[in-house]
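One chain follows as structure tokens, the form predicted on its own.
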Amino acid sequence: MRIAFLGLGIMGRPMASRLVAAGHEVSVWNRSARQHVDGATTAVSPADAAKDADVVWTCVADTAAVERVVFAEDGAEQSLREGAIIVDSSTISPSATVRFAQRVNTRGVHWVDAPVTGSKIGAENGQLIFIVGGAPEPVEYLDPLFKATGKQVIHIGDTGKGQAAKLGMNLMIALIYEGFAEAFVLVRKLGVDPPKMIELIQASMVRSGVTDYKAPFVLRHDYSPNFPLRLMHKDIHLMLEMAKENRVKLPALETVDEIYELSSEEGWDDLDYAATLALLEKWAGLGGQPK
């Protein structure tokens, strides 16, 4: 397929190269720099990379970037042929997804909301999920890009409901990160060896796939970024708008959202979001300073 792929940043560049390692004709442009993908050409506008394509592919920062590479006066808008199909991986609002949907619709282009799950390492090794929000049609068609791409395709319903899906995955990964990082240093504080709190953690009911994850990097106060604690804290803001949209009450999330603010303050929102326990360590008086 001729692809236009806008957005190499973290997960961005590592789709697009296995897009062109599948075999695909890709164009690829990026906001921050024009970077270069190996086999894929390198466009000046997201309008250039939307040329003669089956599918325009965005994976970029917020609702805001999203609504710039398409819909600016060099989006990809003004290449898009009729029945196109736009994918969509960035993590945004579900209501925005549903409008931007509604004006592509009457050019007879298809618009499917894909944000992912797998984070950096995921990406980079084609073990990505793909959360799926879209007409049956496009969304088969799609199938061999998010083959290329991930591991699993779970087609959650109509536009918008894929952005809905994640917001929720997302919602429940920064309470189980906060619960952990609260327990984990309450229990250093009160001298239990960290190995063997993370050891009894994973031998236990309360064992997840976040802590899992997170754990060795936690150990080494790694902070390097798989997911940026600023993309984390821009979920949280877009989960705590659609709770308001839609009257949901979300009491845990808005004193987590507390915790994101201050580590933004100390100036890590470039650090992965696990960097929140660094804060926690400040308080306690255990350092608290991220590597």
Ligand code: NAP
Given for the second form:
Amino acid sequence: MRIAFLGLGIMGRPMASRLVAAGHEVSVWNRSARQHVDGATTAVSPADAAKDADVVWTCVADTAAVERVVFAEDGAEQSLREGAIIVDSSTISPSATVRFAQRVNTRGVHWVDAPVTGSKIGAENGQLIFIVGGAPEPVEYLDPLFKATGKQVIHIGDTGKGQAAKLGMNLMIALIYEGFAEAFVLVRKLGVDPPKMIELIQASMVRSGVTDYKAPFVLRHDYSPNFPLRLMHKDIHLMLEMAKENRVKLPALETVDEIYELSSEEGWDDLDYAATLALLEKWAGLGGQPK
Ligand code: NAP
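Could you switch over to the form predicted in complex with the ligand, since the one displayed so far is the form predicted on its own?
Below is the entire complex, every chain and molecule, led by the chain shown above.
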């Protein structure tokens, strides 16, 4: 297939590489410092990348970035042919997704929301899970592309439902990690050896995918970004916005949002969200200056 891939960040770059490796004709574009992906052509704009494409795949930071790459003057929409598909693997607003889809539908273009879970390691190893919203036909058409970049596709429902479910997933990740971080800092203050605590967690029922992924990084005090704090913070804001619009109360998440606000004020936006633990360490007098 001819694929335009827009956004070569932590997630987008390995995804685009895997599409090339699977034998697709890929044209890539990135906002800053036009980055190169081996085997792909480098486009000068989203519209240039999308020329003659069957599929335009976006993986950019947030709702405004998706709007920019699709609808700006040099956006992908300009050159899309009828029947083409836009698949969005960014995590963005479910309601904006519905609006964007309606807008491209008027030109005969399909929109599939396909945010992912699996983070940097999942993207590099082709182990992502796609959380999909959209009509059955384009979703089925995209299946070989999802298989080339991930291990599982869960078709949640119609347009926007992938994004809605993704927010639910990240809500749990933020709260599970906060629970882990608070327990970890408390027991450290009580004199428990950190590797022993991790051994206990991993042997017990509180083990989770979140502790599997993050514990080795925390033990090494390695907060290099796999999932940058600024992006989890963006997702927390989206969850709180959706909750407000839909009259849902999320008291634990509101508290966790404050931890992210304060971590952001520390200048840790570009570190991994796991660095929020360092704030608790700082308050507890246990160091807490992340590397
Ligand atoms: P990232 O490394 O920060 O990359 C973000 C990408 O978006 C870059 O290519 C950036 O371009 C581009 N971008 C930002 N603002 C833009 C704008 N206004 N116009 C055009 N392009 C813009 O982020 P990532 O980790 O790859 O995440 C991408 C998306 O996947 C996000 O929505 C994130 O929430 C979601 N996600 C991430 C993970 C993870 O673990 N990392 C997991 C699941 C989902 P520049 O290079 O020019 O800055």
